[in-house]
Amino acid sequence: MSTLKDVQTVCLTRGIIFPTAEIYSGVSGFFDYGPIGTILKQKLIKSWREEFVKSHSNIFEIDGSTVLPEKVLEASGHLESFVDPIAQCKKCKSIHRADHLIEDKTGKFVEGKTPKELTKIIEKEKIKCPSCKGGLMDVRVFNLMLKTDISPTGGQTGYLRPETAQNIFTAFNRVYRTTRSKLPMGIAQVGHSFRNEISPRNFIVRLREFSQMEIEMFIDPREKSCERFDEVKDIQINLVTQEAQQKKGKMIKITVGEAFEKGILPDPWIGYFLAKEFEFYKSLGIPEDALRFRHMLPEETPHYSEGNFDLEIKFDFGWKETVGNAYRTDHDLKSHMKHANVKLDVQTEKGKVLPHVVEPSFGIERTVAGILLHNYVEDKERGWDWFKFPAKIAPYLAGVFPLVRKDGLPEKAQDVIEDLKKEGFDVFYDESGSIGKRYARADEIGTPFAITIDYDTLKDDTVTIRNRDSTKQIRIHIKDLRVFLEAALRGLE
């Protein structure tokens, strides 16, 4: 299996993703997307919107502010409890994430343990500072939020939001009323979040600034139903149950319908989203055996939650949460209702109710990392490594190449590329170097098709199309290019 470091090297070489302000040596935990990476990210978001938002008449999208007043985060609990355990070196004073040090040294999962418990483990396992091998101080907690002053006089404290969810909860009442909705109703949002991570690492997997795609599904807790559950109930997912984790058992394959019937899933809406996510991530080129849902253990699960299920992607360094699915009950609305002194319950045919919330929260950067890793092909036979992105998320669907740079071929190629762009296709032009080198450059950034304009094109308006995956070539008429490429986007080529 390739490693994320291999992928990172390609990303730097081709300018796909690179450190922010790298000419100043940058600051860890921040990355910029280059031209290719930007299109990849945009197409991922577009695919997510089509699958999880636009296909539902009762899910509405908002775009909230990234700065939130302190009162919001006090009500949500972030001000008090949004913390990570840290251990500082007595010698070099460097600070490390305590649970990560323990997991790296022992392989034991210790999330949820208290600072006192973590300190005891560090002492017992004789864990030292990874920077200088010095001894470590007792573990303490560190709040991860990035603080800012609002107004020129600094009269009000604000924070860069640590998650996109709180915008949705505070906007619930207005969105519910102005859309004239009924339960169940979803509010979706795509945007940036910020966490002052102690030890950003693994390329874009753990960052200080990252992007989320999130839905808060507001439901009536008196009705254990989901109108679209029958569409997905027979979809089989990979699941690691709480019991399997406690007894060192294995992952199982189970349909979401069976998981709900057995009481593993607390609500059919959770099952609906798990099924949709499993199919969605497979469509991004991530193989089924590299995807699993993990039912979070009781000690990891927030006290107000009736069940958390993480969609994890397998990386070369282990499994990593990419989508967090939670049954958040009425905790958030109840807390904001209390702190803001406003009514957030709604009137239904069965009377007033404070909605419960089912939340699927997608990490964009971790998804991109999974896409890059699992679509990366090391190809000794071909002589170059390349990405096999599915057509719907490939940054460019096709490259257009004149066979040579003379005799009117470049002009004909330019005509073809302009027509394709007018049709809305993401394509690029390249006339530099041999046709083999151009194929290689196109493959390296995951372009599914190469369209070559040659001398026969000038005679009969036909072009050669090379398939990235098979390297096979076919010849079609220019007027049929649009139909061919549209079929490819639908997965029919």
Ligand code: GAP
The other form holds:
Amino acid sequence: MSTLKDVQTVCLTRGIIFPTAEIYSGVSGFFDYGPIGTILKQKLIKSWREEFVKSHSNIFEIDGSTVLPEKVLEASGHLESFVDPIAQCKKCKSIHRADHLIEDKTGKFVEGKTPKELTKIIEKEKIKCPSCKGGLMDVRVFNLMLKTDISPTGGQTGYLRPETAQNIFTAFNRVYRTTRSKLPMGIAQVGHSFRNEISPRNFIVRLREFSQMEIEMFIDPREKSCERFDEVKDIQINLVTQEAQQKKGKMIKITVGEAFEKGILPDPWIGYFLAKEFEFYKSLGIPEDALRFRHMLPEETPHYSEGNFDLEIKFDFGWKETVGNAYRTDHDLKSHMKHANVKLDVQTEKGKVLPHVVEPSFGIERTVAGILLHNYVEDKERGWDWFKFPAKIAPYLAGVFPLVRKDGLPEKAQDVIEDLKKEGFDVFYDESGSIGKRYARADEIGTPFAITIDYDTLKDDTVTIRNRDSTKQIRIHIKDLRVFLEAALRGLE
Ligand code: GAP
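Write the structure block of the form predicted in complex with this ligand for the protein whose form predicted alone appears above.
Following is the full complex, with the preceding chain placed first.
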């Protein structure tokens, strides 16, 4: 298996993703998307939006501000509890995540332990500074939010939002009423979030600015039903149960229907999202055995939650949470109701109720990292490495190449490309270098098809289409290109 480091190098050399402010040596935890990376990310979002938002008449998307007033984050608990434990070196003054140091040395999971308890473990295990081997100070906590002044005269504190979810909770009332909704109703949002991570690492896996695609599904807690559960109940997922983690057991394969019946899943809406996520991530080219849901242990689960299930992707450095799924009960609305002094309960046929919330929270950059790693092909035989992106997320669906740069072939190729662009396909033109070099360049950015215009095209309007994965070529008529490419986008070619 290739490593994410290999992929990071490829992304840099191909301008897909590179450090922010690179000419100033960059800044840790921030990355920019280049032209190819930008389209890949846009297509991922488009695909997610189709699958998780547009195909539901009761899920609405909003686009909220990235700066939030302090009051919101006081109500959400971020001001007080969105902290990481840190241990500073007495000698070189470098700062480290205390829980990571302990986990790396002992393999023991210590989330939820107090600074005092962590200090004790560090002393007992004789853990030293990983940079200079110096002794470590007592563990203290550090708030991860990035603070800013809202007004020029100061006095009003704001924060860059640490998650997109809070705009959704604060907008719930207005969206619910203006869309004339009934429960269940979902609000989705795609956008940037900010966390001042102590040790950003693993390329785009742990960043200080990243993007999320979140849904808060507001449901009636008295119902315990999901109108679309039947569509997904037979979908099998990979699941690591709490019991398996406690007793060193194995991952199981189970349908979401069975997992709900057995009481592992607290609500059918959780099952609905888990099934959809499993299918969605497979459709991004991530193999089934590199995907699993982990039922978080009681000590990792917030007190108000009735169950958290992380979708994890297997990377070369281990499994990593990429989508957090939580049954958040009425915790968020209740808290905002109290702090803002507004009513957020809604009228239903069974009387007033404060909705419960099921939240799937997708990390875009971790998803992109998973896509890049699992679609990367090191190909000695072909002589170049390439990406096997599925057509729906490939930055370009096809390259259009005139065989030679003369005799009217470039003009014919331009006609073909203009028509394909008008039809809405993402295609690019390339006439420089040998046809082999052009295939290589197209493969390197994961282009599923190469369309070549040759002398026969001038005679009979046919072109060759080379398939990136098999390298096989077929000949088809120009007028059939649209149907061919549409089928490819639907995964049929
Ligand atoms: N609203 C719930 C929430 O934000 P989370 O588990 O903290 O939950 C959800 O974050 C997802 O956001 C994670 O599964 C991960 O994919 C992504 N994420 C969180 N912190 C990140 C970071 N520092 N860098 C990149 N992605 C991050």
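In this text, rigid core is short for the largest set of C-alphas that superpose within 1.5 Å between two forms. Residue numbers count along the first chain shown, from 1. All values derive from a computational prediction rather than experimental measurement.
Q: Core-aligned, does Lys120 move its Cα 2 Å or more between the two forms?
A: Yes, because once the rigid core is superposed, the C-alpha of Lys120 moves 2 Å or more between the two forms.
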